[in-house]
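A single chain comes next, written as structure tokens; it is the form predicted alone.
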Amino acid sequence: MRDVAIVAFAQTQHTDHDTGATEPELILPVINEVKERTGLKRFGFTCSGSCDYLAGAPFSFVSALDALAAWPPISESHVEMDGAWALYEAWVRLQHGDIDSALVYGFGKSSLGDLRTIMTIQLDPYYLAPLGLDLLSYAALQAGAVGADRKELDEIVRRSRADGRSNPYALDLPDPDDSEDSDGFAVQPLKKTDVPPITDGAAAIVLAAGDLARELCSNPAYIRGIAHRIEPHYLGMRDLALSASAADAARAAGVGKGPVEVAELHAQFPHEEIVLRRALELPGDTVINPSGGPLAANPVMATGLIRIGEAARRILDGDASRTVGHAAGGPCLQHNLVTVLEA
């Protein structure tokens, strides 16, 4: 395997409303930022992650290419998934050996539509979608299966929002005890404060292989393990209190082969953090989501990529030597990707 590292990461200052920026306008600043940090103007490969249903238009990612200056022609690909899976594709492409750099980005504007309705489209159209289950309904089913103590869940939300307020890119959300939604339920047992905020945003990462990584960055975050696993689509075939796919992906990526100083988990609800901590078998001293995580900013289709970027940033800045970035997709943590990063 070739050594591949994250050498630059950038994200937008996320908002909870539509600022009027088009998707190319949303993406362009982060693309320019990673170009400036690396000094690269062009890349061997480019891959993005987004969702046409969020944009309300087919092949919306094509218009986003306006932010890339795609002339002369570039080698480009797209995944209709979180940008974390675009990073996986780019990592695989770099293993071919004929290119040394890749640009990865993800973006989404959740403010333009009803996210609960939009995410229902990913369900099986014959058996699950007609039941009327939506994003919060099946999350509530999983929360009930986990059966976590309410105090533990509240503390996760409180910590996430506090960390988010210290993160200049996340939303400025109040302490859940001070929120007007603190006592109301979204779908029992999920409180309104358990639900991730509607967020618009984008993020970009540059990958470099071999000697180029050291040339572009003094302290690259090397990808020492990366894997993704998926579980059956039907909720009734899974133990929702566990995440077998996250556990399998963690073992394949080698999470347990060393200490984990920081773990950025794609936990959109507080009970998902509990499930993921157990699945990844994270040590008790691992710092979880110091960025605030998805409970502080959740730009759908970029949230997972941001988790990997935030984990890498701790290494790029010299604050950690071994971190983990996690991304998830599908209902109730159906599909999980785990990345192990080392200095």
Contents of the next structure:
Amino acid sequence: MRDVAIVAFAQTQHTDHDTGATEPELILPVINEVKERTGLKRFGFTCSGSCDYLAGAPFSFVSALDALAAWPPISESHVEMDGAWALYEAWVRLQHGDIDSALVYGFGKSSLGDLRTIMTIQLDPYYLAPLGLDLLSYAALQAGAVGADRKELDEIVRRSRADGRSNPYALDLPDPDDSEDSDGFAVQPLKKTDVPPITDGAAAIVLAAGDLARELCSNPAYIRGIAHRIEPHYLGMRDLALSASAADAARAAGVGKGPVEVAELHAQFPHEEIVLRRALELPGDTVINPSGGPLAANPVMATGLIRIGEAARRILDGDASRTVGHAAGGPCLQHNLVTVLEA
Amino acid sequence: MNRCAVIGVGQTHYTTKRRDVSIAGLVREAALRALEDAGLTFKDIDAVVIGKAPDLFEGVMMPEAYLADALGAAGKPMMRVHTAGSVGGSTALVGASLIQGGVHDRVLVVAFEKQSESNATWALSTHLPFNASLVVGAGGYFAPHIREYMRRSGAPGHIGTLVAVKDRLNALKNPYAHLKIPGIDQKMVESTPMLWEPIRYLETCPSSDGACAMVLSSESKVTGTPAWVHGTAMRSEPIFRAARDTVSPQAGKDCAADVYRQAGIADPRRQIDVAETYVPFSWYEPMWLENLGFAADGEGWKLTESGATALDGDIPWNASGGVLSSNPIGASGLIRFAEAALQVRGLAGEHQVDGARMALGHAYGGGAQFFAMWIVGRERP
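Alternate state requested, the form predicted together with its partner chain (shown: the form predicted alone):
Let us now look at the entire complex, which starts with that chain.
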């Protein structure tokens, strides 16, 4: 495989409310930032990830293109998935060998609708969606299956939110309270503080191949492994306490081939972190989600891409030499993507 | 770059309503036919790429999650592409990319639309929170571009009718085509109501349920009769830009130039034997003839009028009946790419173009701003 590296990463200062910025306005600053950082104005390939249902209107990515100044016309594609899969498509495209750079971005404004309900229509439309099983309900099913110790879950939330408070891009959120007050539950056994915040935001990443990576950046974060796997859709066909697809993707990406200093996991709920840590077989000394993770900022459709960006940033800044970025999609971690990055 | 070939094609019969199958049943039907054509099973597939137009059409968000089981994707990588009307073409290109990039050996690509579970014009007209909606659907959007083409080129008013008749005659030879109108002629088309001046009812595409699938393979894993990929390209331009030429978009010209360069085509009219192009409104045939370099500016309608693009002409366009005869939106682009492959594999049946060796598959989308194309050939590139 050809050497491909992340050479620049930018994200918005995420908000828990609609600031009035349109999607192109959300994207424009991060695109400009990675352009400035790399000095590149044109890219061999551009790919984005988003979801129309967040805005409640078709073709979110069409107006987003207006933020790119796509003139003369560009070679461009879009996945209706988290931007992490757009990064995967771009990485594949760079393997052809005829282009050396790619721009990837993801964006989402979940403040515009009711995310909890919207995610229901991701389910089988004939049998599951009509039951009204919503985002929190199915996450709670998984939390129940995991059966984690409440103290461990609270600790994950406390750590994530504290880390989020020291991350200028994440939200400032209160710590979980220790009481067993039933008012504190969102859907049992999930407490309100276990639920990721509604967040608007965007992120952009520049990939460069071969010599260009070193020319653009002193510490490129090389993608040494990247793989994703999907599992059956029906919750009853999976052991929700485990994540076979995350484990398979991690093995295919080679997570276990070396130490992992930092892992940025797309764990929207604290029990998902426990499931993913096990599936990825992360060593005990790996620092998990030092950015605060999705529990501190969850701009849906960019959250996974941000995990890869945050994992890359540790290498770009010279603070780490081997990190892992993870992205997830589908109900209860149905679909998992794992990226191994090295200095 | 690694070589890539189409080794299997599967289509469903396109029709207004497939009440007998779910969305999962529909895509599985196409996938199983493509696998059968390739002599393979789901076990032989390394990854699945799925495409469709906006999720609002069926009301299922990110349907790859729901469709993973039906497409044998569990335990494998699966991706969902969405590039508006060009999505079917882009889906094929993402699938091909996985092979050309050396990541996988065999990829299943599937695209679908089950329009009977939706209202496309409504879904296409829903306005963004910060944009005005004209509530006109695709026809209302493209009609002014067609009028501008007529003004510029001086094309007489009956050209659109000729395309509408030609494509529907071809559809009579395609077992999968949706619209089969025996006795179709110019008079019948002209007698239908005007929907969006100058587009009459029979000059527009139907709303179809349907899915299309292809099995793509690396060189070492080819089975059966391959159609070799000689070139692939995507191009996009912004929807809002002063001086953007929506009649002959620059992105379409650039995309064609890129794919021709890769396939060694200097004269598309002479070197391409058959083209499956995205013509949802009949006037788009002469417009794309010019945009794709088959005719000089302002001359496309003359080619159509001369019969050059008919099944027995020197450059048959849409031998399958095209989008005008079957339009499961998200699949329409992939059908073009798949029909191009069928032609060079010599497997197009009654609508086979004799001796077809090089074929163009073309798709466009958005406000005529997204383009996806490929050239497939009988010979290895």
